[in-house]
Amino acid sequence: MKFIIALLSLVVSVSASIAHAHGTWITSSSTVLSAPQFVTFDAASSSVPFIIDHRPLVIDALSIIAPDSSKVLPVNVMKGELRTVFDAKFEQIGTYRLELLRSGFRANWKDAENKPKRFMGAAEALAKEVPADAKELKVTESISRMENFITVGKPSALKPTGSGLELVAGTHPNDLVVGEPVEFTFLVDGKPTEGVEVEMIRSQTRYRNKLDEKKYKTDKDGKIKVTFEEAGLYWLDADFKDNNVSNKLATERGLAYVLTLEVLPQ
C-alpha cells in the first residue's frame, strides 16, 4: 500500500510540474570523444524526460553543425513506436551543435455560428485559414529550440545566433562537473533577458520517489547560477513570453529552449 501511495504521489507531482513543458529530448551515447567516431542518439517525447514512454521525435528539421559550420547528416535513422534512433559520425576536432528549430502559430476563434475553431501551422497558412470576420480571435506565435553538444578532442567556442531564446554557458556545456558552480546566461534575440523561467530535471527519475526538479528565474543580467550536486544527464527547459511577434495577427510570442547536459563526477 505504501508503494502504491508513493507511486500515485509521483504521478501527481510529475503531471503538475511538467504539464506545461515540451517533454522532448535527445540523448547521445557519448558527449565527449577522444577521437573521431560514431555516436548513437535517442530522440523522443515523453511524460518525464529520458523515459521512453510516449512517442518518437520527428527529426526532419534536425541540423548537426560541425566546428567549421559545415553540416553532418544523420544516418541509420529508425523511427520506432516510442523513440527515434539515429547515428552521426563526428570527425572534426571541436564542438558540434545539434539543433532542432520549430516555429509556428496557434489561433483560436469563433465562427459566424459561434462554433469554436482553431488553427496550428505556419505563417503562410495563417491568413488563409483564419477568416477576416473571426470572432474572439487569439493568435500566439511559438518558437522553440532544442540543442545538444558533442565535443571531439577539445571544446571549441559556441556562438549564439541572435534569434529566439538561447543559452550561453560560462563553462563549456561538455565540461560540467559535480560541485563546480556554472553560470548560464539566457538571451532573447541576442540580448540577456530577465525573467526567463528555467527548470532542470536529473535523469533516473524512475528510481526515486520524487521528480526533484530545480527551478530558477534569470536576474536582470539574464543569468542563473547552478551547482550540480549529482552526476548524470540533466534536462534543461527554459520558457519566456513577450509580444515581439512577426505577424500582425499575433499578440503574444512564446519562446522555449531545451538542452540535454551531461554532468560528470569529480
Second form
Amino acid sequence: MKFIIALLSLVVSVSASIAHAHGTWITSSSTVLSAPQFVTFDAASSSVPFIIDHRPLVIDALSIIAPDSSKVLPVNVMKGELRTVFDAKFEQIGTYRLELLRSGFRANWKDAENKPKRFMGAAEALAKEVPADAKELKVTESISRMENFITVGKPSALKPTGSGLELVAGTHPNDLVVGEPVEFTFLVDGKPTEGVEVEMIRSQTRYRNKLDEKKYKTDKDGKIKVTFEEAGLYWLDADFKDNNVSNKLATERGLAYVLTLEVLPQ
Amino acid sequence: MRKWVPALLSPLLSALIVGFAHQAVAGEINLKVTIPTLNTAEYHRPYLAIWIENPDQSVEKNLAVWYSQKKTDKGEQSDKWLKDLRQWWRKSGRNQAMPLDGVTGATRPVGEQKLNFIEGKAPLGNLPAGQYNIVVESAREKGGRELVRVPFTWPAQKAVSAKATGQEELGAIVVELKP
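Instead of the form predicted alone shown above, give the structure for the form predicted together with the partner chain, please.
Up next: the whole complex, starting with the chain shown before.
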C-alpha cells in the first residue's frame, strides 16, 4: 500500500510538472567559478520561480555533462518536503550542462459507458492502456528540457542536441551582464522556429509587489532580443506546440524549455 | 620610376624616423592607486586588477592583478575568489592560466600604491596609438566591489595627468603619461 501511494505521488508529481512546466527550477550556489570546487543546488516546483513553497523536484533523470562530455554524478542528494538538494564537483575548465529531460503522453477518452478516462505515462504503456474502442480520444505528447550552466574558467561552446525545444544564446549563458543586449535563438528539433512563447521572471519576487514577468515571442528567425535591466537570477520558460508527434495515437506535441540564468552587474 | 620611388620612400622614411624617435625616448605610464581606509569590523585587503581597455571595452593589456596566492584554511587555491573581480575575470582573467608573469602579485595595504610602466617593457610593451581607458577594479572579502575608468590618449605629446576617484572601495586613481 505504501508503495502504491509512493508510486502514485511520483506519477502525480511528474505529470504535474510536465503539464505545468511553469514553476519548476534548479538554482545553483554559483554559476561562474575561477577554481575547481563544489557547487550546491536546490531543485523544486513552486508557485513562483525560486520561492520554495510547494514540492521537491524529482531529479532521477538529471544529467550533469562535463566539458569533455563525461558525466558527473550528483552527491549528497536530499529530497526534502519542499525541495531537493544536491551537490556536484566541477573540476574541468569549461562549461558544464545540467539537463533534466522529461517526456510522456497524456490521453483523455470516454469508455463504452461514456465514463471519462485518462492516462499519463510512456508510449509503451499508452498503447496498452488506451482501448481500441476509446471514444473522443485526445492524446498529447509532452517533451520538456530544463537546463543550468556552470562554467569553470573559460566558457566552452554549447551545442544543441537537435531534439525538442532548445535555446542557443548569442552571448554565453554564464556571461550575462546588465545593460548588454543578448540574442536568444529557439530551436525546435534543431531548426530556428517562429512563434515560441518565452517568459522571464527575475528572482526575489517576494520582496516586490509586481511579478514583473517579461514576455516575448520568437521572430521568423526564431530569435528574441533581451536586455537585462537588473542583476539577479532569472527564470526563463519557453513553450511551443506543434504536431510532430512520435506516436500515431497523439495529435499534438507540447514542448517546454526552462533555464536559470544569472545576470551580473556592470 | 622617378615618380613612384620618392612616393614609396617618404612614408618608409617617416616610419623609420618615428620608430627611432620612439626608441630614443620610451613613453611611460605612472599610476597612483589609492586603497582607502575603511572603517569595518573585519578588513581584508582587496583583490585588485588594473588593465588598459580599448574603446569597445575589450582588454588591450593587463597591467597588474593583486590577489592572495596562499591556500585557504580548507586547502583551496585562492584562485577561487578571482571571479569576484567580475569584469576583469570575464574579459581577461578566465582566458589565461594564473599567475601571470610580471602582472600578478600579492595584495597591497591601504594607502597610495605607485606603479610604473615603460613602453617596450612588459607588461606594457608596445601600445598602438589610440584612445584607451585605464581600468581599476577592486573586490574585497566581506566587502564591496568597485570599478573606476580613467580615459587617456596614447602616445602622450607632452607630460599629462588624468584623475578619477572611486566612491567606496577605491580612492583617487591618477594616471600620468610621459611622452
